[in-house]
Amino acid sequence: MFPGRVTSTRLVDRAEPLVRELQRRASSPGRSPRTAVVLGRLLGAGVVVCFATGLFSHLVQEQPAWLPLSPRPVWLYRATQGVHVAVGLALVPVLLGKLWAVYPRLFAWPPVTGVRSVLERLSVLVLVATALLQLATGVMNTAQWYAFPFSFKPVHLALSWVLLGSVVLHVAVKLPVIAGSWRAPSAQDEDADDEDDEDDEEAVARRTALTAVGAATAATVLLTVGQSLPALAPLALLSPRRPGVGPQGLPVNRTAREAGVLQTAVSADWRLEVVDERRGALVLLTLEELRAMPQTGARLPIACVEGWSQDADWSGVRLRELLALVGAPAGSDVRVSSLQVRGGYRTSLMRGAYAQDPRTLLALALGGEPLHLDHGHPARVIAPGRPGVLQTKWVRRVEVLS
């Protein structure tokens, strides 16, 4: 042996006392399994609603052909992409606690001892990876600070896959401290451990990180789901949109000069183009045409991807009697393109069913009011049961296709 190497077992023996003293340090009362568990079985179904409710909002976004999906009831996108989000926001205290609960497990001392152990590090370090980075963009996805260099719907959903897998692994590679938690200790045993669990040093220290967690979980909720349930929202004082708050009344998340239409979607020149191009079929309308034409009111809710909605009265030309002008057969699907020049969604495809549908809307006014320009004047698209960046602004062109 080299004079002055020290061998990989004098280094595990150095090590090994650090690492207890680090391990006794972090150690309290209120880490104990029951709280670890108590919090996974939170975080999990919270993963699980989160996960749902955002695949359901991606096949809204990205409706393939085969799957039936309709505009009714129009409430159904905002009440999901509503729970998405509040869930998702109440996830962040709860894995924060979750890690507090389980930090001493860092210690461990041996760090490895066998395939199971193995497993569970790596399970537990996709798991947290995943989790935060999932929470993170998300929370910033709701204030729409792109901050990363990545698309976020991509990114995101293919995380969500991630972060499933990762907590059914984890479940089942801690399985066996789960089930030995899941239940409160029996009387007997609690009779063993000490006269009364009240005044058992770990059952308060329990019950207060728990409550720590549940009260910073509430105040998060109470504090941001109101920017989509309206009995709350004089209390979202954290959401980056509130209910009320915009043009005419209503938030806007893209205005007209993020979009880049100042000019162009105020110009006398401008037309609706109606075609169906397979059948040679081209409507050109003015803005003064188009309100000519009957006129069909529908109080709607914008539902954004970032959590928050407000119902409004739209009016306006419904889309299906735009279709009729050029032959559309019924069913159609349609592609609805804007004056916006910069920003993604420029256009926007929609189903048949939605097309059709009789409260989908060519608006033209909000509130009795011509639409401001940065809730899409001249023309906007207006549909039950479809997220706000589908809800085109800025019309220019309504195409039809198969």
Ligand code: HEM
Contents of the next structure:
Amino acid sequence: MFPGRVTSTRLVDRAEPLVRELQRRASSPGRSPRTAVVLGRLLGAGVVVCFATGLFSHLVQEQPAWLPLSPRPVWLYRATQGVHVAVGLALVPVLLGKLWAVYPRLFAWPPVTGVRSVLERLSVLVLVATALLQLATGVMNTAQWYAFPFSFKPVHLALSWVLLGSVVLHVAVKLPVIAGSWRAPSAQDEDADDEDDEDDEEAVARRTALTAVGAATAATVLLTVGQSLPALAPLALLSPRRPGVGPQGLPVNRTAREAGVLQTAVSADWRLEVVDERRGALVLLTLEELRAMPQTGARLPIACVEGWSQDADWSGVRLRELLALVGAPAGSDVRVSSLQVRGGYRTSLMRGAYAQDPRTLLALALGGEPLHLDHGHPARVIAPGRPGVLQTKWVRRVEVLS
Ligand code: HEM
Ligand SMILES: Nc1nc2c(c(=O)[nH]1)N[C@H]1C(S)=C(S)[C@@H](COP(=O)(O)O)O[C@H]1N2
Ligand SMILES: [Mo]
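The form predicted in complex with protoporphyrin IX containing FE, contrasted with the form predicted alone above:
And the full complex, kicking off with our chain again.
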């Protein structure tokens, strides 16, 4: 009489033993709730660290007027973004371990037991999907492999809020398991009876699983962290860029050829324009004139948003001395433009605090030699505390904004 209903009941009847069998096969003593909790704690802590350092990176790049950021300490962005990428990479094996530990729960039977369990499963789905996407796009971005059909930054930023939110929700839902895990060691001492053997087997399997994840994490970090930690630079075999490797001993993110400035950057017609339109002031300077001005040296890092960083000895003209030539008031914001015609990093905004810093240079030399074309010849910006993307190369114009 109700053929549709009968069929679906039969399907469910048939599915149950299959799902239970899948679950039985997937179950292993290493996948104890405690394994999941231990890895979960690491993941949670890592997500919080990545969220904080990522948000900082966003704010340093946006330089919102309401947030008076400081160019000092000079190494701050280098440290926060180095940590962001190192922790982000370390999370990859931890997340894979966590998914290994919990995936048999996909085969829970019955699949849902009510509204609460539907919500719980949905929240885990969002958590797993965002975590995988966030880590995958992050890693792909550091490798400059832009295979995804959306622009990285806004998606990575939005996902970071969703991820943080779903971690908080997940911890709230799992609080009983987490709390039980805090109590576990003392509880085990108490019931010293015939369950002991099983506990031992589980403890050994758990330790094996955690050791494997730990080893994979250590290997990932050891083979990449040298991109921002000079002492380990020789080990950074998995990093797209390694300190010391590049023209003048410094890596290059975008070459002069890629930026399309091969001709314009070496043209004899090049002049630096320093402009304050509101005062109607314009100064044009040749490279020889810039070299004839007082030269200042500064040891400052290039700290790429993609995680690699390296200190170098720059020298050139203090930016604030150039701004003084057009009578710009101390602390003015400026816009720096390059010879590049296309691409996101052809111009950059610099807040007054940075423009005024005595170590902010329009650099003409690197390591005592004229700038290599790929490092921004004839002139580039180098300022303390700025992400690499804002250290504009092949500078053509410096414009006073306020
Ligand atoms: C735990 C998860 C993560 C969170 C919550 C997170 C969060 C963020 C946030 C909020 C930003 C700033 C985005 C913006 O400027 O608008 C950022 C930037 C960045 N993140 Fe992550 N991130 C995570 C994982 C990763 C991973 C695994 C990697 C790669 C290993 C990575 C690589 C990057 C890079 C390269 C940037 C700089 C992008 C740019 O400015 O061009 N992130 N992250
Ligand atoms: N005009 C211009 N300047 C630029 C870029 C660019 O693409 N165009 N790339 C930036 C990035 S992402 C970094 S990390 C630094 C790298 O400087 P380097 O090549 O001298 O090491 O230059 C920055 N300056
Ligand atoms: Mo960069």
